[in-house]
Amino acid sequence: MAEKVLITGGLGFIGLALARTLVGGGMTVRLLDNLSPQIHGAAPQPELGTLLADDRVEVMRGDVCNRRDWVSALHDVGSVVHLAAETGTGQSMYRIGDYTSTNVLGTALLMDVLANDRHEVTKLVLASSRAVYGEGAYQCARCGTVYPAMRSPSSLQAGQWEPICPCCCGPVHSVPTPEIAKTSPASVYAATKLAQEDLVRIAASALGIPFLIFRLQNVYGEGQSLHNPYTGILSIFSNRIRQRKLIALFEDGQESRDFVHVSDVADVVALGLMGDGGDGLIMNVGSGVQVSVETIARSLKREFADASEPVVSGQYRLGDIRHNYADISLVGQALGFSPQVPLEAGIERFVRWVKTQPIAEDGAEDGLDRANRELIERGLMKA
């Protein structure tokens, strides 16, 4: 493998986490990133501490969505990291062209370089996502192993917030997600991200360049966006809180997710680059461990002192799924990795990083405000 990687949505905070984590074991690299200003602000001011002043590491402004870009940005590379995304499963279900063309085509546009123009390119990682199953994993007393479709309007207009059984219509309950589970994206950034997978497996296949794709589970972190209303619930809930905001959870809070430090995430991306024991597999990337959207307020408000309450609004988003946590057995098996940095020592870590940050103008309509106003106008959102 040459040394240099290149790492598209290089500037984002995994590409940034990765990027140290690689300079740090010996490694060169060129971050590609468009600096979207729903990520980086209106005047992007990405906070690269000492690492852009290492001479193993290049800067490109760019766009996955043009050619040339792609054509530049290959130069002298032996390794892709493909992070560049949108990301919003809100967004994504009005912003459909969008999140098509940057997910979509702007991966197909790196596979057709890489079939047709000179590179060296021997190692390609896609950053998937656990979006593309749907619903988890349930298990039902009488029919075992399912996995419910997408919540219908009237059940959750009624309610009814558990799925139930596909088969008997009987209770389930969560149980890990593994990677042989059938995929049933419910949002148009799942059905994008699901795309993405098909296109690096069948084109790399047939190219002979071997390949990795992880699914993230809520990776969260240090250095994540706070600026942008679709980058997770830790960064929305920390703004709310800072802003002595309301949390309102959706449904009755306790849906729930698998939270990954971005620092686990850059760690087994550099595993699989360095090794070959991933290579044309398909792997969850999380903790293993099942989280409540409650729980994660809870947490918040402790490490902020806050003594406020989260508030349980009802209200919901179509597209949005009710659980789903990673069986990451598999990571484990091909790669050696397991998690190192549990949930409470990440939220610690994070609301530490969180607290140096500047807090938005008091009074102004946040990210937030802004994205639920967009999904309710749309009828994507309901109370």
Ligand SMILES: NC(=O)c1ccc[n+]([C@@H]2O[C@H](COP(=O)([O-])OP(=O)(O)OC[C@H]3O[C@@H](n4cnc5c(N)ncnc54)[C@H](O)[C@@H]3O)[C@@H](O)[C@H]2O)c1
Given for the second form:
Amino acid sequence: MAEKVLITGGLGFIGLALARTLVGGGMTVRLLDNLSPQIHGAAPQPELGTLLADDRVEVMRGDVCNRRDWVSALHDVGSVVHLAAETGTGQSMYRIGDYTSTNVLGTALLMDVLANDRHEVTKLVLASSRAVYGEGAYQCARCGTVYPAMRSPSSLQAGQWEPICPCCCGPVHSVPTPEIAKTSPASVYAATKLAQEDLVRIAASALGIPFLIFRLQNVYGEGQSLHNPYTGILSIFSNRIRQRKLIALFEDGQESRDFVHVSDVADVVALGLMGDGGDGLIMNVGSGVQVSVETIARSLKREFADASEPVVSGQYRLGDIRHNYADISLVGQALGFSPQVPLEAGIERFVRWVKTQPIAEDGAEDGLDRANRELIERGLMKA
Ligand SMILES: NC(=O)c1ccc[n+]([C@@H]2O[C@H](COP(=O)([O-])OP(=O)(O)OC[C@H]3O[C@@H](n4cnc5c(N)ncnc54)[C@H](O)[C@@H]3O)[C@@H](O)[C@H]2O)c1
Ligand SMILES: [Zn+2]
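Structure of the form predicted together with the named molecule, please, following the form predicted alone?
Below, the chain from earlier opens the complete complex, with every other chain and molecule after it.
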């Protein structure tokens, strides 16, 4: 039986952390990656340290949109962890063809090879996203648990940031979202992640290949790209602080997310690969804790000893959700997983690592300004 684990997007943020965990546990890995310049910078120098010198690690440069690359990458592999993807929510709203191609066609080709070619794959793991829920679960005092629709452009324009009850239009507050919640993608990125889930679930079930799908919340930690202005709120804010630029909080800064450290994500994937308790399941992975974007900005400023205040900009982006945090009971029951890195300790580790990295860009228009301008020009971001 083939023991090697193929990690697609293996030179990315989660891929490298996972590779370190698996190799540390005695496994052999193959990392398939096209070294996308947006993520790795123009001259890719991923922080690989001693990892690549290890003979249990093999790197293959290739593209998940190329069927031949899949055939080569799958040779002699027992498990696949499919991470390669385009991951920017805002950017997905105008690079629709690219996002659909990498995320949906890439996954379709994987399943096509598994359906038609000889292989030894006996386990498949997909990294999906909490984005598939859209707003996720809320509580209405009158109607109970509800799933509000995507916020309309007119309510955002009126500064009405909080979703309302889809039944009685009354106020609602967010509650942990369980996996049985309605899926309701609010961005093209989210739609591609849901399509990936469907492709894996349907084709792997039919082919009899055990699979696990993890709906990851906001993953952060050491190694997250500092080049990519389209995703990774802690990286984006850290760059601003180090460049002594303003942190402008969208909406009123009280939108919230669930932040999970990358080492916890690597651990849960390893648990899924090693046992069969999660086979066939779609599981949330997060901390289960709701944290506002303003709190993240303030925590980072404290760690960087930056005394300036974040500024509430009132700007907003179409496709953004207001709140989401995970009900993590299923992954606890199925795999015995519980997150080990509390947010404060994780932020401290992250900032210590950022300080060892060169400051990404420091022109008049940095990556974030450019990313925002691209949205504003297309009417996808408003002041
Ligand atoms: N980081 C998060 O907060 C988060 C949250 C939810 C889900 N996820 C999912 O986890 C996965 C990994 O995310 P990440 O944060 O490590 O992202 P990342 O951008 O750091 O890594 C993705 C990797 O995929 C590679 N890649 C991109 N297009 C490719 C292609 N066509 N062929 C081969 N390789 C390609 C990139 O070069 C990069 O190394 C993604 O599927 C993402 O949707 C991430
Ligand atoms: Zn109601």
